[in-house]
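Listed next as structure tokens is one chain, alone, in the form predicted on its own.
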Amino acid sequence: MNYPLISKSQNNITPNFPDYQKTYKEFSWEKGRKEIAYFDDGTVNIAHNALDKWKGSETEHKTAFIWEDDETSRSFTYGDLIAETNKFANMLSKLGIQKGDRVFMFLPRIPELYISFLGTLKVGAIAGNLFAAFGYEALEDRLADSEAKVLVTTHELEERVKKVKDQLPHLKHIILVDAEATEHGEISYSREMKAASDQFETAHMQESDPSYMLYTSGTTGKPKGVVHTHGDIVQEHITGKWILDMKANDIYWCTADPGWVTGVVYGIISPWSNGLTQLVHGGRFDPDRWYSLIEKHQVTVWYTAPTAIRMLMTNPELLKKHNLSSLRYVCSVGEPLNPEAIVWGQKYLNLPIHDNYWQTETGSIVIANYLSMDIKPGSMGKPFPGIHAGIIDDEGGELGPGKEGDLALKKGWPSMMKEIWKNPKKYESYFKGDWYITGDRAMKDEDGYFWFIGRADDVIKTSGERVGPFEVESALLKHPAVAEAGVIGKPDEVRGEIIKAFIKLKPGQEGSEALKEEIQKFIKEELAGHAYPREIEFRDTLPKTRSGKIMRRVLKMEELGQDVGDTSTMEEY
């Protein structure tokens, strides 16, 4: 089913972005640069423009941040987190810690992991986040490659830490944030945050000197630590700006987890480098608090990903407990959208869902629907000004519309990775020439919209059809059975591969024969005769990242009985 375009004049907005034609023909990212707060010599610092370049004026006295979780709230101005990362940069340097040195917080989704990451990037010291549901080895992997000598945690979640503590000679710091005593040497926040001044000069940075870094799980292999620098803020500032279209006025809310590049990026860097209040909600996903939290604190600008979204629609009952008016704007992330809920959107809040793409890799969104432009329901959109993109085949060569390859970006934005840490190997095997390899195939349609077929490893070849994983689990998604579906190609002597399906089932429905059949005959009319999933399997979950993201690469370990590998991003497994 091919779903209608949903036209840009639908929407009673006025964007930021307002013609995209026109800019991305003239757009260059030094006109990027105009919108940034370089210091007086040239160099720069990304909490900088995040917070300090606000002193003086009114946003300094407006509510920047709405903290809740599900017992209590706590709220900060501009001026009250510049003071705090100023405290929190005073408390580094007296520890010692200098430009380049790694700090890390291990945190459950409190202010506290804002206020050190933002402060931490002021001293000039790498920045980077852990998911606080990681367990120990996980925890020893990415802070024994990082070499980080600072870590920032809860008591709680320092009984994991101490498993590992042995294995870690350059951790020479633990930060207790919920301690105003210690016991083992650790370092109390509280106490040491009262006694820091409130005024720190942050440091001037050169726009290539690192700023944060991520690690990333692979299929095979130890996770990688992928390193942004401080000229990210370029582009960071700006698709905030354009594709996110958040305005001063905005009450906005990015759901991501900071642990996830999302949460670092369009959770704390741009929303406050563009200078609106943003909600954070510290605990799990729950529909009716989630619309709670909507209706409550006026949301205008709502950024979620996708698995949320479908969550949400096997439940629109609950919308009508709710007043949702307030929002204005929907985007989604982590992995391609549905027609099916950007549709649901459409019909349940009345306003569409815009999707764009992007990775931990790249830095900040290169790929999206833009409130300026009609939607194709299922595409990514198009290339942000100043980027690139191309379907590319195996040599190299650009391919033309309608053609399925290997998406590829021209190297240069401001926000591509610096380096992989410690592995200058695994940094080129992402590049081919002057293309960075995404790893997604996805194809290019005449009208310039590109569509995601699957990660190149995920693509399925059946009776020497080739089929995306996408296009199966997004027709899966129609039927009122399924609420959620994971699907991966399975090797077979005589076709190749055969599809299979992992599906949750939406409540109230029971897995039988019957309905795998119906399924499966509702797939074939969907799609095509050699696009269905000739195996079916029903679950009470499927194996997800934390950002939502079902993962194909789990479910076909298990299939073939072998290793799953690193599951410590995991949420549900």
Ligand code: WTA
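Positions refer to the first chain, counted from 1. This structure is a prediction, so every number in the text was calculated from the model and none was measured. Superpose the two forms; the largest set of C-alphas matching within 1.5 Å is the rigid core. What changes on going to the form predicted together with the ligand:
- Residue 33 shows a C-alpha shift below 2 Å between the two forms [criterion: core-superposed Cα displacement of 2 Å].
- After superposing the rigid core, the C-alpha of residue 127 moves by less than 2 Å between the two forms.
- With a cut-off of 2 Å and the rigid core superposed, residue 502 has a Cα displacement that reaches or exceeds the cut-off between the two forms.
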Contents of the next structure:
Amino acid sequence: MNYPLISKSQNNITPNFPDYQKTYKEFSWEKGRKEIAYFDDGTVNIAHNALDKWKGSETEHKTAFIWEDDETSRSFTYGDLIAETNKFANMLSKLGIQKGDRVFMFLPRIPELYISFLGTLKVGAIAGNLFAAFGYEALEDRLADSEAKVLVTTHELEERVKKVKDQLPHLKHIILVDAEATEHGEISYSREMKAASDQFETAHMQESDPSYMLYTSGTTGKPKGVVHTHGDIVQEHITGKWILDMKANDIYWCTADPGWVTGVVYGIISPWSNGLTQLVHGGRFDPDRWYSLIEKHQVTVWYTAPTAIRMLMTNPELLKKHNLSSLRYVCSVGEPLNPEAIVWGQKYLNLPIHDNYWQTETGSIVIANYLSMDIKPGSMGKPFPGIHAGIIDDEGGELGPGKEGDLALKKGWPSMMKEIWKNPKKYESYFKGDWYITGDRAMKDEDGYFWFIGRADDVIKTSGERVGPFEVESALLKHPAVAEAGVIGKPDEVRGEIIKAFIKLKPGQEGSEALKEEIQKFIKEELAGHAYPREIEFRDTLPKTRSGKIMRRVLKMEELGQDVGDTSTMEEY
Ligand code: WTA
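Provide the structure of the form predicted together with the ligand, given the form predicted on its own shown above.
To see the whole picture, the full complex is given below, headed by that same chain.
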């Protein structure tokens, strides 16, 4: 089915970014830098832009943060957050934490996560977030590779850390946010915060100095530490302002968890740098609760994800119970947004959903649908000003309209990753000449709109979360019954993809439903709650290359009922 063009917004709010064509032509990042608060010596700090710059202005007294879980709620003004992050920065300084040290947060979505993240940036240390669903192995991989010195966590989550603590010689301090007294030399967050001064001089950083790092998955090997800089703020700020149309009087809700890049950039930094009020929901996804939150807090701008929208779409009746008329703008990211979802938005919210595209590595949105531009449902939109996006062939030549190729960006935008932690070879592998290769396949049409086609590699996107098949396979191999495992993403109507594992059992093992469940539970604990295979199939043999590598491509094609094609490199199967 072909979906008709949706004309640009006709409501009476003037977008912050009213003329795409003109601005795209005239824009330079130097102009973007004018929006940023630099220190007098020309240095910068993300936390200064998100918080300290508001000191002494009216914004200091305004609500920055409304936090609510299923039982309680808390709210903070900009002034409160400035004071709290200063205290946290003092706490870190007292522990001897310096510029460049790694401080990791392993926390659920609670205010302390936001405070410790920005407090860490104030010291000039590198902040890293770990998704609260991570299991032992996922934690060990990330904390060992980053050589984190400090971990901020809760009593409950610390149990998982204890199991791998012996493998982490660099981890000097564990800060517990919910413990007054501590048993094993941990530090009590509340006790130290009470004692700490609320004054702190935020570290002056070069634009090229690291700010935060996040581990993300590729097709092979363990997750890689993608390192970002303080100079990212230019693009973090301006994309929030121009793409998400953040205005000072907005009540903004980004549903992403800060364990993922969207939750860091558009769930911490950009909204506060733009001076608005942001809502954070500490609880789990629940359609009725989500609608109630929009209604109760009169949310105006909502940044969410396709899987969540598709889950909401399954229950249109629920919408009748709620008045969502406060919403003025809805955006989505992380996986393909199907045209039906955009049409649903129009029908039920009276607003089309604006899709946009980026990656952990790009650091900010790079391609988007703008309020001031017609939407072609199913397209990711057009490159942001200052971004040159192209479709390229294997030699790095740019392809014309209508041709499928690798989606690539001309390198050098402000929020482009600075490095892959301790892995320069991997970093270099992202580039071909002047081009940064995204790993996604796409097409550009005659009008300059970009259309997502699929991943060029085996990376899985399940409910918008990025999972590497290698990570799941290695965790599976740790299970005593598993001899060999191949993992693929299987298309799924709601979740985009689900993880499917093909397993060859060890001799003497019997494949059963009970064993499937046991393996699933094992992966949830080892790796992460979201990374377990929802489907498991036992096989007597798995397709392998002559050198013994399991061929995921063949498993995937078989799963999709497609012709397996050239099998000449395959071992007998
Ligand atoms: C996918 C998330 C289709 C893509 C911000 C990319 C998308 C990966 C879209 C990055 C979109 C992101 N349409 N696919 N609008 N946005 N993706 O690092 O495959 O978690 O490479 O960053 O998500 O995932 P990451």
